[in-house]
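Just the one chain here, the form predicted on its own, laid out as structure tokens.
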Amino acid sequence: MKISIFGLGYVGCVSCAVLCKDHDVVGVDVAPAKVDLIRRGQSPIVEKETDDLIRTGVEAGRLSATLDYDAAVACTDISIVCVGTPTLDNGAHDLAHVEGVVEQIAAGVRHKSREHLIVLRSTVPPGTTERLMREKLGGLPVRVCFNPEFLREGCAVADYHDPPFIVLAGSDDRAVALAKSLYDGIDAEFVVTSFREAETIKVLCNVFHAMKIVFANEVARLGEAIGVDGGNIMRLLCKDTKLNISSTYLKPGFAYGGSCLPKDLRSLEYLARQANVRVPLISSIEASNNEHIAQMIRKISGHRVRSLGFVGISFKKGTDDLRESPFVRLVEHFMGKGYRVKIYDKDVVPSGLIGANKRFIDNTAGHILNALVQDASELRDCELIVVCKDGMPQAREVYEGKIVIDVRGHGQGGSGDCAVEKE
């Protein structure tokens, strides 16, 4: 098939990388930097496997990229919408990019003599797809599907090939059948449902993940106060796979962050306010998450030191995504208090930050990039080391003689005479 993919962020890049193995794919974006990287066979994002897959696709002539949306629609049969839906000030999803891309695709379809399939993968509130069909696509020879993605940054390619399920909603049976063909060779259950249910399940999954993380961290804080090991309690709870469903995310660690969980939680709260429905548990999630960060600030502040080293700053391992990273908030706090701060994160290269990731850090905390060091050994003169992420070097000399606070919550490879505190 011939496929155009609009938006070369995480979902778009991973989709390009995976689909170009068996299809002719054109990536479309408004950012020349992203388009140029794809054209050179390079991934615009830091994500396992994407570099090799994109390079192979470009070399084989199956993957290209363009700024010209009209040309992309003209030469393809399917357009997949993967643009971002960041948070507005009121907590709702910002749908401006989605609406703009759908308008672009509609304009391109008007010049075609054959029908076109539009597959929306961007996270949107319920009712969005139906509204776009009415307002932007009426009278055009298009079929429409909503196909939410469940890709985790750091293992997105693996998740694409091994999804928990594949959710599809379509304007008709033909639309669903065409969208299913994008998953040929993938062994997963297909769930065909309504547009509103498909839109809602994506947001609810992310809210549920956020809730599980906060629940485990509340257990850890309570356990610390009453002399109980929160990690052991949660491991015991997770043995109940019949009622407790899954152990995923149910491990005490640090606060959640990233581009999905925070914005989808705010969006659901906004929807509840609009409907005048009280959701006390959901409404308490962000407050509890903030309290976990506040407690860590108090814990670090309790040590009589003035120099801090942070091992990791992006919101999770295997990614350079700094959007709403709780570790960025930690660093900002202590830099603002006059602490001398150094940061080592092998995944974060300032010159490599692009798109929404770069805009976030530029608009909120660009100054922290000045604290990045190129080698973990440069943290040796810090009095206290905060270990934020897995996948970082465990150099003995970095941790020896230091106070080490491991915010990951499942052990740290500190050795010698370092004092390790587990959060």
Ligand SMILES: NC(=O)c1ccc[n+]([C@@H]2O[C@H](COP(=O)([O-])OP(=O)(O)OC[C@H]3O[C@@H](n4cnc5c(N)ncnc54)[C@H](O)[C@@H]3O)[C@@H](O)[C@H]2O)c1
Contents of the next structure:
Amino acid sequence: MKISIFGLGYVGCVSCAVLCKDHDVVGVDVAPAKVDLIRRGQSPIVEKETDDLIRTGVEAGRLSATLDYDAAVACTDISIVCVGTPTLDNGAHDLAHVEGVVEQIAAGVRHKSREHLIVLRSTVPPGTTERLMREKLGGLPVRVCFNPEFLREGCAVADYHDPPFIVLAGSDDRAVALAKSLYDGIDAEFVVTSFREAETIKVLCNVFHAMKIVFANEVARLGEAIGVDGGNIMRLLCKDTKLNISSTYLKPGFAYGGSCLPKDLRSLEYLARQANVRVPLISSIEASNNEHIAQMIRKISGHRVRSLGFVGISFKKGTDDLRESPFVRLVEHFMGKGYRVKIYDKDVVPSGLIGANKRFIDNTAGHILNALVQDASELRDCELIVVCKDGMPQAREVYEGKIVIDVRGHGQGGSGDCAVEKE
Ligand SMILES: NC(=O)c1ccc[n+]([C@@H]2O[C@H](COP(=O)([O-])OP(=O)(O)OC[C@H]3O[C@@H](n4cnc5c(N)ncnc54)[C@H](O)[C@@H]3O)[C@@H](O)[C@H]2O)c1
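Structure of the form predicted together with the named molecule (previous: the form predicted on its own):
Then the entire complex follows, led off by the chain already shown.
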């Protein structure tokens, strides 16, 4: 294939180096020095393997570079956009370079008779590709893909050949198929998704990586103060691939609660305070959890009803443990505001509560038990049903014609739209 690559920075140079093995590639940049270096067969970036790959590509006549974007578009079928999207003072991505390049490619396409594919690889905020298609490419014979880049500097060529996955969004099937063919020979899972998801996942991955680094470093700082080796303890944490390094606890749902997570988190924060170690990430966890509950309270309040039915009250499926259940906090809020509240939870039988759980109820949440009903059908006269827990029986008549808010996952619920799982 004939490919033009816009932007000869880290991503663009690695793309040139790798793609010129099998394709005719022309690199385009506004910086004459970078274009000159490529023309001389030298890599403008310091990155393992790129020197050799670029030299070989130039010597074989498969890689060239130019400042002339019009010529680059004219002689190629695919343009890959790898220009920078640096940060603005307000934190947003600066899209000026991406917009400029898309305009340049659009100008080039106007002089062409063949159709053209644009593959956007620069990291951009969600909604950008669709907006660029609308504002800059309308009416032109172009197909568009967004294909986020996951390479890491320092091992970029190796990452290019062995990516965690390949995410693609396209304006149509042909666009996706063409972009896919750029990866011929690479053994990785392809995920074809929407433009917005493809744009979001790139940013989210980096945020997740940053969060992991900061978490490990907070653990190490605290460890140093309390005589625990940060490296060892994190290695131990990573050994648990069931609950720790896995997708467990990474599914959006409601706030955490129960008898362990809240108290152990608080105790670690207390330890850090005692040791005079600041752990801002760990210290922000409870506030974020509280915000999740507050947001749900606002959502339920927004419906302007006076009677609520809660399906589930213990902190998770298959237990009657009400200690620090976030649903208890929801219920308490609305009871306090004078709402008529009924609760159904097949796991919670007041006469069966014992031990610390019973003490918690007796001391702090006895009023909750008064709202418990024996059968889900008794929620029939509630205007709004809040589905809190999995594993509750299906009682269609309870939900039908009601406003149903399913707090177990975002984007669910809504008027009369029952998203309750089958038992
Ligand atoms: N560097 C990384 O490790 C990495 C990894 C994944 C994704 N990304 C993303 O990829 C994009 C590129 O990153 P980078 O580190 O390669 O950027 P960079 O700053 O190293 O390079 C960008 C290049 O684009 C050129 N450019 C600007 N306007 C141009 C135009 N109109 N025409 C042609 N060239 C133009 C610049 O001169 C520069 O050479 C960014 O959005 C970045 O967030 C970077």
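Positions refer to the first chain, counted from 1. Quantities reported herein were computed from a predicted structural model and do not represent experimental measurements. Note that the rigid core is defined as the largest set of C-alphas that superpose within 1.5 Å between two forms.
With the core held fixed, the Cα of residue 367 is displaced between the two forms by 2 Å or more. Residue 327 is among the residues whose C-alpha shifts by 2 Å or more between the two forms once the rigid core is aligned. When two forms of a protein are overlaid on their rigid core, residues whose CA moves 2 Å or more are considered shifted, and residue 351 is one of them between the two forms.
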